[in-house]
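Taking the form predicted alone, here's one chain by itself in structure tokens.
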Amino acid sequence: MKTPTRSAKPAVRPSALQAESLQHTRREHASETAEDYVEAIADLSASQGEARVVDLARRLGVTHVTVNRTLARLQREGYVSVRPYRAIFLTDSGRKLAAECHHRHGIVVAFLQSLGIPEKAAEIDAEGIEHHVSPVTLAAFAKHLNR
């Protein structure tokens, strides 16, 4: 009697395409971080007339250890100006990217509504979905609300 034998299966090893994926998946998930600092920043700025690290700790929900390893990264990518002990600023390029930012949320939290989601489920889901939506679709997110 014959014993089956098992076939040896390929390896299985990622497709260009899943790798380009994923490599955008990560920078995603870092620029998702810049924005929402720059967001932060700039809310408040325009509330309290200033944002401090410990204001954006406690905003973001991290420790005061993780906002300055974020400063230190979005003062050398360009978008803040920070000084020991002062508050922080936006350069010109992390105001632009705030303001981006804040249209995109308006558009996705407009759009979740226009569906019949309730205002606190629809910012919060915005949070998630306004990094990861590609110009086309909120495009169209735009083009449903101006119908």
Second form
There are 2 protein chains.
Amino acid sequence: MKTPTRSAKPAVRPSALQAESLQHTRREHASETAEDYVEAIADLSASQGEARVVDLARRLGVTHVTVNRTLARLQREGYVSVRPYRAIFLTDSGRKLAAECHHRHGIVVAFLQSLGIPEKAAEIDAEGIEHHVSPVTLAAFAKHLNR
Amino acid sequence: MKTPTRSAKPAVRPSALQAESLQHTRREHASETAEDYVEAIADLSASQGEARVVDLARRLGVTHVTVNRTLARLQREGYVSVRPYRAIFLTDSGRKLAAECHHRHGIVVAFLQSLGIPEKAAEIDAEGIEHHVSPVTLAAFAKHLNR
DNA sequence: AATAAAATGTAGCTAAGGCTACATAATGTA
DNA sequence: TACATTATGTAGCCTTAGCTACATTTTATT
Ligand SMILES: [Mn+2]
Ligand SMILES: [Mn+2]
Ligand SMILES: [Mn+2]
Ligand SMILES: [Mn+2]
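Hand over the structure of the form predicted in complex with the DNA; the form predicted alone is what we had up.
What follows is the whole complex; the chain from before opens it.
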């Protein structure tokens, strides 16, 4: 098996910490879809008056089939309220999540731009980065902005 | 249907850009597992002399079953070479990817720490953020570091 | 009102990536 | 060497999240 445990020089990163970090990241991935959806629904509701399946599909870059199935899950999880052939509405919990994500998204984009990254690149990177920014890191980004 | 197209005020973010960003992020998620695996394999090979399935499982925070199936995919994709009951080896392509990821990981962690984020939090956030940092953003992080 | 078009829904497929339970191989120890 | 332990492998399950093809409902246009 090869188990140096004590004899070998310590691993670059302790396994326990990396395992913890990776599990943390996987948990974030699980909520990532929900976050992007509620944010898009809030955006569309504000700009178009209502959010429809086709609009979401276009906005999210997936087919309407994928949107439908995901909405069913989000309803099950209490973020949205969906009725057949009707517009999609956020629940209180969904609205709250959307507001948090919108706020965080804005800070991440502004922070990247403040480092000299062009808007489009900042927007693209932020879309992935945002979901892995902890409150501590978000605060550091915000602080760096009003400096 | 509700199709204001021209009449309504422009969406907060253009749908096309957001769709593009989200598709980009989904593509990054697809390579994320490969990146974390080859990095862990390189680390273990360096510190332990070889990388075994159990070590990877502990390091990655998953069961050995998950490791096994993922290794089969990574072999199919040409990143590792695996033989039953033997240690796991990186191919040239795997070693190259591992080096890139290791380099990027280090910069992201150092950058977060330079903003005052404590080491453990920096390590946790970096594990998720790293996969969404484009070359442009990585360069900006590095530049900010040697300032 | 009839018809055409668009939106929405559903059936069923794929792949990744988790898991438990169990089987087999390799290794360490009495 | 025999036996126990550890490591590895495999069968089969689940969920998420993508898709195409097709059915149904709603909406827009004659
Ligand atoms: Mn996002
Ligand atoms: Mn976002
Ligand atoms: Mn990672
Ligand atoms: Mn890493």
